[in-house]
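First comes one chain, alone, set out as C-alpha cells in the form predicted alone.
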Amino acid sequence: MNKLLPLYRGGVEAWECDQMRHMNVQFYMSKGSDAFAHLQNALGLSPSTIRATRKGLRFKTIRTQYKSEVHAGTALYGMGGIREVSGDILTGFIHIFDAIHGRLSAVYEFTADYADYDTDASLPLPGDIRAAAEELTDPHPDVFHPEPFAGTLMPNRPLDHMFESTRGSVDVWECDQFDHIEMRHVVGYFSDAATHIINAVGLTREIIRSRNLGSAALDYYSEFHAPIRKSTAILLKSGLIGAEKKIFRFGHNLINMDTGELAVTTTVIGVYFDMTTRKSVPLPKEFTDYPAEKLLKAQM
C-alpha cells in the first residue's frame, strides 16, 4: 500500500501573487488547507461525515517552510501523509510542489487533534479514524523532513514592545461552514502585518522600491490556543525578535478581542532579496540598527 497520498492539484492565479511577484503566503496556505481536506477524507472524515457529526480534525501546530517561490501560471501538486499517531494527536505533513520544475515549493508539518466544531472541545480519536491513521502511518524517511525550528518560539503571553500591526473583524466569507476562520485568512493577517513591520523599523515602501528590494518568509511556526469565529473582533500585535546578517525574525500574537484570549502565536523567519536577481541580500541597516532594548528576544 502506498502511504504517500496525492492531496492537491491546481495552479497559481495572477491575483494570488503580491508586490514581490510571487504567490503570497496566504494562498500557499489555501492550497495546504485544500490538501488537508483530502487528508481527512482519506482517514474516513468525508465532507458528509463531518457535516453530519460536526466533528473532525483541527490543527494544533503548523510548521511551514517556503522552499522555492512560484509565480502566476505555475502548475502545482501536493502530496502528504501521516508520520505518527501518539495518543489522540496526529503528526502529518503536506508538501506542495512546482509541477513545472518538479521542485518542492512549500512544506507543512503539522499536529492535529479531533474536535467538536461546535464546542471546540478536544475529543478522543474515534476508533475507526485511529485505525485508518495507523494504517497510513509511516515516518517516510525518503520524504523531506525539516530540521527542528531554529531559535526560540514566541511564548503564549504578551511581550513588551509589540505594536499593533493589523486590526479587523472576521467576515462570513473568511469562515468555514462551522463559522471558524479559515487558515488562509489567519495567514492573510500575518501578511498584512508585513508593511507595518517595515514601517516600525523605519522603512517605507518608497525606500524599499528605491533599493529594488523584496522580502520573503522562509519559515513559520504557529501554535493555536483558542478559536476565532465569525464576527470576532481581532487584533494582531507584532514585534521584531532579532535581525542578523541576512535573517530577520519577528513574532505575532493574534488576539480575540471579544474574549481577550490569545488565539494564535506565530514565529517568522525571513529575508530580503534583490527583485531583479531574486537572490537574498544583507538586511537593510534599519533592521540591524533597530534598538536592542526593543527586541523581543530579550524577553524570551
Given for the second form:
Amino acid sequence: MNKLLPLYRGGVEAWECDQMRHMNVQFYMSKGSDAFAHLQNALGLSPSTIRATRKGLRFKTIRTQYKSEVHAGTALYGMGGIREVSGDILTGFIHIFDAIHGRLSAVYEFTADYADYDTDASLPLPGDIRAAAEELTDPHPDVFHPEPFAGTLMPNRPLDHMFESTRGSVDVWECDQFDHIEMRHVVGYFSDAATHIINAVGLTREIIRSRNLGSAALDYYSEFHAPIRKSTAILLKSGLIGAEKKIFRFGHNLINMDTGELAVTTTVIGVYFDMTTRKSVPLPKEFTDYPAEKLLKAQM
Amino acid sequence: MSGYMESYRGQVLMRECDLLGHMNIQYYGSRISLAMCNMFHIIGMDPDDLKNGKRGLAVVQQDSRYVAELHAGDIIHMESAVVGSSKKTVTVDHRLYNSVDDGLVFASRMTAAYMDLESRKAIPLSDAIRLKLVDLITDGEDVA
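Please could you give me the other form, the form predicted together with the partner chain, since above is the form predicted alone?
Let us now look at the entire complex, which starts with that chain.
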C-alpha cells in the first residue's frame, strides 16, 4: 500500500505572484488546502460525507516552511500523508514541489482534529476514520521532515508593543461552504501585515525599492484556538520578536473582535533578499536598530 | 488511458459556485489554465523558456462538454494528452474527473498556436518541441 499520497497538481498563475515577483504565501496555502481535501477523502471523509455530516478534519496547528521560491508559470505538485495518530489528533504533512526544477518548494506539517463544522466542537475521532488513518500511518523516513521550529513560539495571550497590522471583516467570498474563513485568507492577512511591520520599523516601500530589497518568509508556526466565521470583525496585531544578522522574527495575534477571542497565533521567521540575485542579505539597519524594549521576545 | 497524464488536482471552492449551486463555467477554464502549466513543461516549454524565448502557446480553438455538476468541496483532478499538432499548433485534450469516483465531469479539446510574444503572431513550432511531440502524441478518445 502506497502511503505517500498524490494530493495536488497545478501551477503558479501570474496573478498569484506579489511585488517580490514570486508566489505569495497565501496561494501556497490555497494549494495546501486543496491537498488537505484529497487527504480527507483518503481517510474516508469524502466531500459528500462532509456535506452530509457537516463534520470533518480541522487544523489545530500548521508548521510551514518555504524552501524555494516559485514564479509565474511554474508547474507544481503536492504529496502528503499521515505520520501519526495520537489520541484524537492526527499528525500529517503536505509537501508542495516545483515540478520544473524537481525540488521541494513548501512544507506543511500539521496536526488536525475531527470537528463539528457548525458548533466548532472538537469531537472524538470516529472509528472508521481512525482505522483509515492508522492504516495510512507511516513515519515516512525518506520524506523531508523539518527540524523543530527554531526559537520560542508566540504565546496564546496579548503582548505589549504589538501594533495593529490589519483590521477588517471576513467577507463571504473568503469562506468555505460551512461559513469558516478559508486558510488561504488567514495567511493573506499575515502577508498583508508584513508591509505594516516594515512601516513600523521605520521603512517605507519606496526605501525598500530604492535598496532593491525584497522580503520572504522562511518559516511559519500557526496555532488555531478559535473559529473565524463569515462577516466576523477581525483585528490582526503584530510585533517584532527579534532581529539579528539576516533573520527577523515577528509574531501575529489574529483576534475575533466579536468575541474578543485570540483565534490564531503565528510566529514567523523571515529574511530580506536582493531582488536581482535572489540571495539573502543582512537585515536593514532599521530592523536591527529597533528599540530592544519593544521587542516581543522580552515577554516570551 | 494511454497517453493521458495527470495535469491538475484540487478542489471546488464555495466562492466558485453560482446561483445554480454548482461551479460556474469560468472556473472549469481556470483548471485548464493550471493544467497547461504542467503540459507546457511536458512538451518542453518551461517558464524560463517562455520568458527568455518570448514564445508561448495561445488557444485558438476550444470545444468543451460539461458532463456532470460540481459542488463546493468536491475534489477533482484532470488528465490531459497531446492529441495532435500542425506546423504551428498543438492540440491538447483535457478530461476533468470527480476524484471520489473517477466520474467524468468535463471534457475539453483545445488547439493552441505557438506564438511570438513580441510580434504577436503564430510561428512554426520549434524543432525541440516538434521532437517532444513525436513521443507524446496519442489518439484522443471520444468520451461519452
